[in-house]
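Take a look at this one chain, the form predicted alone, written out in structure tokens.
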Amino acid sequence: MTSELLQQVRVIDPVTGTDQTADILIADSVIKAVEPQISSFPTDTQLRNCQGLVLGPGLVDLYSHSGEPGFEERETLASLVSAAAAGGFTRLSILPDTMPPVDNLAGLALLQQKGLGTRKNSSSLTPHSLPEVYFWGALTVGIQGQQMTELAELAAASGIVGFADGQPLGNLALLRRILEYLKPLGKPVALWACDRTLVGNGAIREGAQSLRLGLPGNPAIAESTALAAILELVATIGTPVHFMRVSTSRGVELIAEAKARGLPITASTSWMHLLLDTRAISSYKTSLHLEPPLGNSCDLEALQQGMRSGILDAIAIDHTPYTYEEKTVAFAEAPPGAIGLELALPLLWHNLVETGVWSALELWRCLSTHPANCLRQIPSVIANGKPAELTLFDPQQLWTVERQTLHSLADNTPWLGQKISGRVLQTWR
């Protein structure tokens, strides 16, 4: 039996609502003891002084993108999993927009086979344990997405965590049929509320800053009108829905009103929308071209408050890798998206926890237990006899975000070249 003792580590457990300093004894991937001080342990136990470090349940990512198969130059499954592990994630959910997409059993089998190969060749990831990888099945098939996939067939397959296209579904008649069909299958369905006809060629949230920067605006109503329509479908049909990428203050209001009415919904926003608003785009860095776009200052405040109050349930990473060549174009022409698996925890901790905007428990809850709940999974808990699904984090460790220091193949992030504080030291799974 191999065992290790983490001494005087700050233990954050959102399930029990505790934030305390304690000793943790781990043996054979099981938590054996959580006590203020542990003096009795096996003779071969590895002792580790963890003063100043933070230990919490493993982080859970609701949705991110893999380049492989189809776009391996952006990201391989191996590099994606490695980046997730280095960022503290013990569960990773991948959207179906690969090539081929996960819209049939053959596409799923291909991804699972590649994922298995990644696990077999993962010895270099120590001390990080590999995250458990799940796949979202596609809701629709075809270029225009005008036909349902074989939802029941995919739902019965191992490894399918739920259904999501990762793109807006504008055909409400089709969406109605999908929600009716999915209701008895018991799988999560994630939808992005966005009206593409209202977005047009918008590249930045519409407002004073878009005019100042001379960039085409994406109006907030592109989100709110689509969100209102989907909420009406949910109210009528009753199928539980998770709303991805909520990005506007009006979106937060609509979610709050729907929850007050008792609709079976959950919602998430991406980590970057909790840190930045349109003012950051004055740099014209193409890694700030996101979809949905960064909000105005009122949106940023509403998202932060909505997440803290529980109107929004979880923080998603929405890791979207692109090559240097793809992003080295004019801002509005760059493909939208940025990486984040290795950056989210340190930057959220530094900007929200250390500044007192959120408590450590609030942040960890939104990155671990609540995403697991949205996926209808059992959250990890730090208690005697429980599996050791854990993340050890040093909030004070300084490092520079560079190509050489990232596990991801992509480096499309506005923090490239900057020194940041906070790094994950180890994960257990």
Second form
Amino acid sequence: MTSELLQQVRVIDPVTGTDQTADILIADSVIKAVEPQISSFPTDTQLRNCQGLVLGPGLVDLYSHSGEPGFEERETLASLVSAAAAGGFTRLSILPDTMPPVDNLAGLALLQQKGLGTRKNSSSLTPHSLPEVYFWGALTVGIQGQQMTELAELAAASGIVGFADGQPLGNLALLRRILEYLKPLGKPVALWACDRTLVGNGAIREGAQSLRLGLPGNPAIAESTALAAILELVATIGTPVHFMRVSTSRGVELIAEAKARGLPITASTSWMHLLLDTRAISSYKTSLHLEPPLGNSCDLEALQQGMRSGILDAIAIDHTPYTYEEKTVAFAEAPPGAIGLELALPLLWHNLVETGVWSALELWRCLSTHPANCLRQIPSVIANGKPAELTLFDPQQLWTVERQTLHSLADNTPWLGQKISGRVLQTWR
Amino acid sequence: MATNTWTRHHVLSLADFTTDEYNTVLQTAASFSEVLSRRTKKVPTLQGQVVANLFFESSTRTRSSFELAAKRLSADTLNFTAATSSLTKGETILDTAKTYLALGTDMMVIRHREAGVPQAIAAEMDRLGVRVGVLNAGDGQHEHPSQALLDLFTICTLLNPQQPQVELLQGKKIAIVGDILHSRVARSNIWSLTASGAEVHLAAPPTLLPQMFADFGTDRLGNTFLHWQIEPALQNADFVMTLRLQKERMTQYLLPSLREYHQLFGITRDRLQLCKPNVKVLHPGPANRGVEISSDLMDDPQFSLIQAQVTSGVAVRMALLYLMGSGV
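Could you present the same protein in the form predicted together with the partner chain, rather than the form predicted alone shown above?
Then the entire complex follows, led off by the chain already shown.
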């Protein structure tokens, strides 16, 4: 039995809504005590002075992409889970767009087997505990948006966290039937509201900046019209829906109205949409080509406020690895997406908490308890006798984002080469 | 030549060009224009330097103009065209640029069908710490700085052949008509003309001229006006710039037909009656005769500056290569 005593650590607990300094005793992956000061502990306890460090519930990622199987040059399951652990995540939810996709039990079994192998091979990975890995099952066969998968069979399988294609589902007749079919299954459904015909070849959110940069615009109505249509389906059918990747101010408004009407919905945006807007794209860095695209400044403001006020529930990482070769093309031709598991907490903390825009509690709950709620999972609790599912974070540690310091195989991030502050020291689960 | 104020190493966009920089380009181009009128049209300015034309998007006119400009300055030129390149063999755009860097290139003239590629290559050169200038010869729908500068030179030279300068444009009304949404030429021209104090009147159907263009450039010396009908744009205009209309706009739900476009926005002799009597028409070429401009007008020296634009192009590109090569 090994015991650790974290002394005078800043404990952020979204469940109780507290942010205070305390001592925490952890033994055998269980929280043994949380007290202002702990003076009695087993003699072989490792003591750790944690002044200046932050401890909170383990972070929960709503959706990210794995390269493996199919695109191992982008990211393997092993590199993905170690990146997640290094970024403070204790739960990771992988979208089904692998090759083959997770659209049937065999695809799921393959991934779970590979995941288990990863776990065995990485058992020496300390001090980070590997996150629990969950899988989103595909809504449609091959993620083609044509035919629903065997949803009931998948729903009964362990490891399926819910259903999502991670792609827009343009066929409303099919979506209607899927929502009806899923209703008794009780699994989360995540939808990306986006009308591809309105997106066209858009590569950046339409507006004055898209005109200045000469990049084809993706209009905000591509999100809002699709969102309005899905809300009508939810209002009629009643199946709860999670809206992933909300990216526009109008989207936030529509969700606020729908929640006020009592519709059973939750919503998330990606961490990068809370930090950057189209102004950043003047560098034409292809790591800023996201889908949905970064918003205009009014969108950024609405997303930040919407997240703080609870209209939006959770921050997603939407970690999307691509190789150097895939991303070293023209901006509009680059495949959309950026990595984020190791960067989200430090950069959100630095830009939102340290600047006083958000409280530490507000940020932490959007990265831990709220995403767990969206997945209808029980959030981690910091209390005596509870399993230790925790993340220890040093907001001040400086490090440079580069290939050697990242656990992810990919380095498609606009922060590449930059020195940032904040690093996760350890996770428990 | 006034090069003392020139510090710009790359020419990627005109968005942040200063009045001084415009005037330096105009004065330098005027000097080279004089050189080009001599019997021996060559100067030794860039002798021993290598100018690489990296045209990822095919172009004959602009590439010929840049190639001639470099040769008139005695530079050695290398030509890259995407069709014969290794891009199809898995090489990235940065690999291509680095190959030309290793060949000893001093300046790269870059055209690409997508916005931002010259910026990406310039950033890579800067990251590598090498002194290679990058000149944007047209990137997607973003910018085409040398085209706007040659338009500026053509206009200013017409207004004062001895001393072309941007101040001549103060209060002039310039109409830009056509597919503004997709035009890199229009964007660069909006920056240069509004910086010069001209009144810029944009005219196109709403699908090709979204209202958002009203916010395109703020805090500029000259104002920008949007028109969804052509008549108010042409009324008392001093210059009319027409833009090429790509045929694929019809399949993108932007226009019903070329016929209707010509009826509503084509520049014709009749329509020019609305303008100032000595109005001149510009077109960056290649023009669709009978679509954005009526065929007979193109060839009428009383109105058309199209040939003068092509001639100015060489002098202006010589000026840019010279300034970039001599900059701090």
